[in-house]
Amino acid sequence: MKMWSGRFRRPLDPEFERWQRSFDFDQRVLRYELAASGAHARALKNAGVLSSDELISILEGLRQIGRETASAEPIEDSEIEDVHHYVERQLVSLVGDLGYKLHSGHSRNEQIATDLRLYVRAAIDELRSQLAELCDAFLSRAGQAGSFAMPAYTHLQHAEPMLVAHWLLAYVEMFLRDADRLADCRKRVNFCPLGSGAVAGATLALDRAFIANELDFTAPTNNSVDAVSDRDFVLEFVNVLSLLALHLSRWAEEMILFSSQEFGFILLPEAYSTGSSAMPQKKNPDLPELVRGKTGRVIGAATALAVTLKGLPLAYNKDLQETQEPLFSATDTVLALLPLLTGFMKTVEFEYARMNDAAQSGFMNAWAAATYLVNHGVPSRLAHEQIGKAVKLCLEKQCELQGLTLDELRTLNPAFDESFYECLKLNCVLAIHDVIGGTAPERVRQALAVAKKKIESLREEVHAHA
């Protein structure tokens, strides 16, 4: 029996009935539907609609459905329209017509809105937990990198030397921001639509605050029309996922570049790489390439959601059914990626010697050289021009700045003396970046300690929601 069929004289067209069903994908929220149904049942008992014995029977029926469907195997049932229909039919099969009472004062519109909020909330908690592990992997490798340096790039050209640890901590900053965005999104997700009815509010005197508390929501939603039609939280969540995926893709691009023979900064872990069917020598960066590729899927999901929602009048419309698959796809994609990245970062090998050598060629100490002149009273713009001329002279002589003689340097500016050569050394070049957020070794040691505390705090927040 359909949940809505009373006023209809003819059955649905069979092809249309199969086409419009959502159970194939909305069974993903079955566990949340059962939890929400239990909270609604308790509210019905408090409102005098259910007796104590009836409540016990319904709750036990819901628990039995949960036990029977606990496996990850998809439920195959061609007669079921959606997850709400499935729970009602199963409950009636267990407790008889009493199962129909559960829908008193209830609507599928508020049910799916609640189920999706519970799903997104749980996904946020899982993602933040995985981000803590990923950040910890980056932090551990940053600590192991010690005093080794590498080139920093702008425009993908050699810019200045930086500590390898400083580079790795840049990703920690990105991922911690992603974790913060997820936490901020969770604040808006965590309001309960139950009691909103189909559009204008429940027709029974249900204690909505009680229901919200039962499900660990902050409070009930404030407006029933908005509650049943709102999918802002889905779009916001997937937009956060798209930005997280973008960060993962930037990491992937660097891993691909740095593992190439042209760079040679990293050795790809064999556990996350494959070879070529044609060229026996190849080791390909499959994991980073797939991470880069799957980012498009997540960004595409965000776009699909925005297009679906952009023209909908209030309140519920069947179009909202189309918001579920992009949500599930984006969530699954990112949840699958994060543990793989963590494993990759734990096992990837850094070619520290090569990175360190690369940090000492290509005039990456040029700004340090200009700073030397500034410290000797030369205006910054003039110092910049004079070091630029020194670089041009080096290119003609095919040497680095330290290869110029003092006489040659003094033709550019008499302020040069023997101390100039000391300022060009790698340790000195790193040390002059002595500001908060800079790559000076002491600043990086401080940043490692700060990052460790932030990751510990993230873990504590995740644990609090467990």
Contents of the next structure:
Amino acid sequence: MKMWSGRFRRPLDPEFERWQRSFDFDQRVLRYELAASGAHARALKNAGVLSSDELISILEGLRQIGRETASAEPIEDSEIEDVHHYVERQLVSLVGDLGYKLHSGHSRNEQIATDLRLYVRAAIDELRSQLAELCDAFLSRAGQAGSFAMPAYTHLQHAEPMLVAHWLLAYVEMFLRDADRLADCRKRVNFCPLGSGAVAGATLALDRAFIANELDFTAPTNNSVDAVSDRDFVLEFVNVLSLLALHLSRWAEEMILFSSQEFGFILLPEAYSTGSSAMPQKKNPDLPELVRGKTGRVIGAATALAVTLKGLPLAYNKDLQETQEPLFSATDTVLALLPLLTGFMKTVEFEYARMNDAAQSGFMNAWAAATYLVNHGVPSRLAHEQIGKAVKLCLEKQCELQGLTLDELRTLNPAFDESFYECLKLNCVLAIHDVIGGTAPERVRQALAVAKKKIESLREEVHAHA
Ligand code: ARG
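Having seen the form predicted alone, can you show the form predicted in complex with arginine (ARG)?
Below, the chain from earlier opens the complete complex, with every other chain and molecule after it.
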């Protein structure tokens, strides 16, 4: 039986009937529908709508449905309209007409809003746990990188040397922010729409605080009209995912560049690369390329959601059914990417010697050279100009700054002396970046310790929700 057929004189057009169904995809939230239905049943018992025996039968029925559908196999069913209809039909088949009592004071509008909140909340917890593992992989590679340096780029041109660990920790920062944004988003997700009814609030005296508590929500939502039509939490969550995916795609781009023969900074792990069917020598960066590509899907999902929600009048509209697939697709995509990235980062090989060499060519000590003059009292703009001239001289002589003689340097500024050559060396250049967040080895050592603590507390928080 349909959930709404009483007032209809004619059956639905079969094509329309098939087309408007959501069960193919909303069965994804079945376990949350069952949990929420259990909480609603308990509230019905407290409100005197169900007897204790009826409650026991319904809860057992719901558990039975849970057991029967525990496998990951998709449920094929050509009669079922949506997940709510499915639970009702299965329950009635298990406990008879009593099953229809579960829908007392209930609307699918509040149900789907609740199921989606439970789904997003669980996804957030899973993603934060995956992010902790990913950060940990970056952190341990940063720890292993020791004192090796590499070029830092601006405009993708050699800029200054930095520690390899400093570069890796930059990603840890991004991912920790993503984890933080997810936690912040969770705060707004974690309110319970149940008891909002179809739009104006339930018509039975249901204890909404009790229901919210049963499902580990912070509290009931405040306004029934908003509660049944709000999908801000979906859009907010998928926007957080697009920013996360965007970080992944920046990482991917660097991996692709750095594995090219021109850079040669990393060796692609064979377990995450493929060859070419045509060119026998090829090893291609498939994983990073697909990561970069899949970012498009996630951003696409966020855009689709925003466009679906735009201009919808209050409260529930069937358009809202269209928010489910982009949500699931973005979540699936990111949940699949993160562990792969972790595996890749654990196995990728760094060509430290080549990175370190690259960190010492291309005038990456020029700013340090100008700083030398500044420390000798030369105004910064003039120091910049004079080192610029020194670089010009080097380009003519085809050497680095350390290839200029003291005489040549003194034509630019008499302040130069022997100690200048010391300040051009890699370890000195690194060491002068001695500020919070800088690449001086001591600062990086501290940053490693701070990141380690943050990852540990992320792990603890994730554990607390598990
Ligand atoms: N499948 C619907 C959805 O995802 C459930 C809510 C249906 N509500 C209704 N009034 N038809 O939005």
